[in-house]
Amino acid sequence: MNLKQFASLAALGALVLAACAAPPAAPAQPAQPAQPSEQKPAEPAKKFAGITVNAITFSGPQIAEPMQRRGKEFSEMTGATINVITVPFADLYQKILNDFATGTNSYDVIVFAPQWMVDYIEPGYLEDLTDRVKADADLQWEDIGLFFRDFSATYNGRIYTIPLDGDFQMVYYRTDIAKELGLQPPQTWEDYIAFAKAVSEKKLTTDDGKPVYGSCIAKKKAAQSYWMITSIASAFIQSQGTAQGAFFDLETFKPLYNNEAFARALEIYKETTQYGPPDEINLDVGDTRGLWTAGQCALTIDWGDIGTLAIEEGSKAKDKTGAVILPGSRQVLDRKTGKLVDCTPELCPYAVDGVNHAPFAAFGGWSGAINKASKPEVKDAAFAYLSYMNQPAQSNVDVTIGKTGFNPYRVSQFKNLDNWIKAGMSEQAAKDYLGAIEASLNSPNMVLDLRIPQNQYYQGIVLDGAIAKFLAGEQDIAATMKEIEDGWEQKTEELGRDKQLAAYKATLGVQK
């Protein structure tokens, strides 16, 4: 091996040794900062978390449905629990009153007939909502029709309820049948009878072979039927404007339901039964509405619900439902003699073509109030819940849905047809429907519902009971009117005539 070869071998050996040597230690990595945990930030507590609001209304399913549906939405937003309790309509007034009077206070919210408010406000059971309403811009209070802000919400200048509904009774008629038979929408109650009779005699049937009745009117006892007779009688009794009143004489507080005018109303009411469905005297409003949407009625008296139910899926009355202000009369009551006399410009200053119309604001519209005895935090949640249902974003939708039982009560709901057309109404149907309500609302001869102490007894007990006997053939017209008069007089004597008269006059001073 020469020197050159030795050097090469040495270099190779050094490479081998270098390759076999342990690698140098990796340089120390700089310390990493501690990583934050991956927990999500805690959500802020919802405003009404842990609060339960018990609300009572009647077992519709109307009214209860939007309360439950909107209650669920409200719960998701605020954390409150909305518990909706329902009872039959005939039990609602007394159930609420007993709960308040006994101090049980099971209910934080009551959704009820505003005409009953006097019996709940005078003993101090309801929360005064005036300041809350004024502080709540989302309510858009001025957009609520003046009549509903006043009659349905206000008592002695203070606000006690939040309106959720607007109620007037109207007459609905089938436009296709009217056209087929050459009939005009009824302008008088005699026209109504003639229309119903013509349809009945024609023996029309639906496409699936079911009979079409000339008239369908809910007449069931202990339900919501006792308003119907007042819708007919009012045109014969009141002709001098809203302040005249249609229930009692303004001097004596004697009932106006025992005279030739009310006798004529009873005749008409009973005759409609001849052209109605079998067992009509046992049908509630839910039954007659079902017959309407099944295409089996040519005429009916009802609140605004028919207009929206007619456009629901499956309805056979869609685009065939017309609406008009309650029919009127060419004769009215002479209050001095108790006789019916022909309309004159002096007797019927608001008559149209000689016909006195007296549209009846029956019921006034479902409204919500708050129990004064509830805890402060519950009252806050209760008011926010009622406000949420009333606000335009919710109410503008709910009044277009038939199953809610809510009818229009905001000015904007009458002016803007978009929601109605979007809901399925034709433009013409929307104009007819809203026009009939507006004609009633704007009438200078509108009849206000009774809102005196214990009005529920006058109407829901005495009037309802007497009318039921009359329709069942258990007593004649004279006996029916006497039973009403005697029952009303007895209650008036018990409560005090002067007190009742003062309350009645105060109600008739309502702005509209």
Second form
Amino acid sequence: MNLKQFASLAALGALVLAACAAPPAAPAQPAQPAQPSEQKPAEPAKKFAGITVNAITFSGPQIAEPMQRRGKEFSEMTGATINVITVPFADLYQKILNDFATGTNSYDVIVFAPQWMVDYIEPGYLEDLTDRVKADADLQWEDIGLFFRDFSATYNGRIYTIPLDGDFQMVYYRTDIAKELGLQPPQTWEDYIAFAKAVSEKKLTTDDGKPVYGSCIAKKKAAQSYWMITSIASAFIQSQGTAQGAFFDLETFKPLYNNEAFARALEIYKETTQYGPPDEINLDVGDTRGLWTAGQCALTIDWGDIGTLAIEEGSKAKDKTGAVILPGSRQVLDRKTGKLVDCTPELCPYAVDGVNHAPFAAFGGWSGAINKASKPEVKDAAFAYLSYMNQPAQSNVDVTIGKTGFNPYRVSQFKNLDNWIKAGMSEQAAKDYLGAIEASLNSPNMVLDLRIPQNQYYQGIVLDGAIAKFLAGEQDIAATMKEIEDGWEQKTEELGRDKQLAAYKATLGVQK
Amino acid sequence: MATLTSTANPPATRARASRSERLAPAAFLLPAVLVVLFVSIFPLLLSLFLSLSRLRFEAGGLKVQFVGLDNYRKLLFGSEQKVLFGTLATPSLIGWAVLAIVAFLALAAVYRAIRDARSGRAVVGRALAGMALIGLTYLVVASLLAPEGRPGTMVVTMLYVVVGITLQYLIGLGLALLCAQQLPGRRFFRVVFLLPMMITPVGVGYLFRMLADTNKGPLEPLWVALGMQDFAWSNNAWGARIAVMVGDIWQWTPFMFIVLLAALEAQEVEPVEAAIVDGASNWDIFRHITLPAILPVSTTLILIRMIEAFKIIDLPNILTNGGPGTATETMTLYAYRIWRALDIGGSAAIAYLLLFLVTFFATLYVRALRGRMSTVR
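Could the form predicted in complex with the partner chain be shown next, to go alongside the form predicted on its own?
Below is the entire complex, every chain and molecule, led by the chain shown above.
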């Protein structure tokens, strides 16, 4: 076949194919006269149409769930697309920092632990939100608890984050078990041990035959254990008010975790293990919360989440969950001698009935911030999104839902019981729950979480590692305290003692 | 054809051709070399530099401060020493015996090098390797085989490698020998035995976490029936380590199995048939024919798994976060843990120590088997 023949054959084939594939010719339609339009009037363009906001937080479902749900609502209202990206909690801190530092800037909104903010603000990665907050009446900024406005939102007098959650650690106890065994809610850590021991000795079981443990505390390594030990130690270390600090000496910046006070806290912490589930040192808060709602714990230390999880469907702890401020101590640290001494009015000016309480604002509550490098229009949408989640209409509902992980942080949320009763809490339970948070929030001796540069290393690596070894029986109390002191001192020397001290003092200077 | 062309060309053309022929290999290799340099050598050098530095995030970007060997000092002699080496104590009698045997073998190797009049470099090399081996053995016996001792991340890593690979090889070989027989259902089992390898290590971690949960896992009735409902493997250092090793063995035995099965099936039939005719027992056939035949494959297989096993991280991370204490923490998990707290220099230093350790063991292994392999060939 020569070229001409091939071309003719190809042309013929193409014609046949075209004939087979062509749709039947439609009859010609007469041109229609223009009809008067019956369409609805065009909707006005949505404010943030076409804008995408990438938000990062931890892979909850807590925190991520309300961000996604509210994000969808926000999208429908404004046209913006909210992309919620989640990563494991343990990776969140460095993931954000790496993204900012390398200039990748994949995230426009970060929802994170406010105690990390110093590491993000100092290099200039976060947008200053002060003017935006002042201009946004819907936020009702003054309704947010003063502590959260200051500790969770403000750095060096400027606002960088929008609080979405309020965090304090408290002790929860089973009211029915307390009544049955004639026990009072624990006022001191010795009471806590006695309560746990009494329940443990009674060998109670749930309706389905599972054991009820005297105490359930999340003690897993590289999880929340270092907050738990701080909750216990604070009552023994800080007694002179928030500005005294519970981590470092304000003159020398030497750690306060190598003395009789911390040794006592370690003793108590380890003793609680005797009354807990057999695998307690491998449990994180997700596990202990599950045990609580399964009715298998008589006591626990946790953030506000237990209160709302206890009223969720399927919970066996509904209307059986009482809450109190973190237990205190009748003995506190004499910082000059490093010894534990009895409380006196001078030493423990805020003691109640001789008991020094030092409620620990662990973590500080999830807060949202905006990447300074994002485009102006994206920043606008990002702020509007954070504002929407924070506004009372949304947050008053979200804080009553257990799965959100959001706990109350607005004054109105403490005053108005209706939302809580509507969510399924009894009036007494709501009063107990909110009362414990308020008592912590109003305490003049509240302990602020560490918020100095690289606090993640101090707590997440050194403190957590030493506590894990102690709980596993790898080292004794003295070796544990020395390891913490040495590790903290080494990091302080690396970063500069004066700089770290100044940062620490600045944090403690926060108004309450 | 080429000969014809070259003879027909004048000398100048020939010179051009030979120059282009000389350059051709380099030109073809250059892109590959550049890629290797970019993706392998450059990160290696950069991470070496990072291990000698301290990084800080400051306004305007990263501040890199050169600190020399400070990160290594912290690990080997400073505050991190206990995490890396564990608690060293006086070894037990068994520990001393093990140390004595290893020391004897190391000294014997040096003596042989001197006796055989090897080069000075070879003798020094053997002496250094011997010292390193004695040091590592002391680390093992003073932490694992000492009543008061506690292994650090380095020994825990070596434990996972040695125990894990040994058991993986033995089980994998056993299964391969079974599947190489004409047994009913062997095709089905070949597929079943491969399944664990297809699950991601993170999935295996969660799977074993559920299975090992004596309180609420799917095997709870079994644990209760055995009276183990109050036993928590995660509270016990050896319980947790065994859980990690079981998971690792379960996942990686299929790899050994499939490669060994291929080696067994590729084995020549004639020697085996001749041995049967000669009245050799099954054990004799396995020992004298099968094992030497699969030795080259086994050597490579173990080397690959060894290099991989030193990097184990997923299982201990999911199962225990390295706990209880530091009982299940490997060097990679340790590096990852401090990297998350942005001690990038310290993390790189651990990675380099791991590199030295892997290289040392791999070299020792290859050299130990070199003689044996040549005998087999």
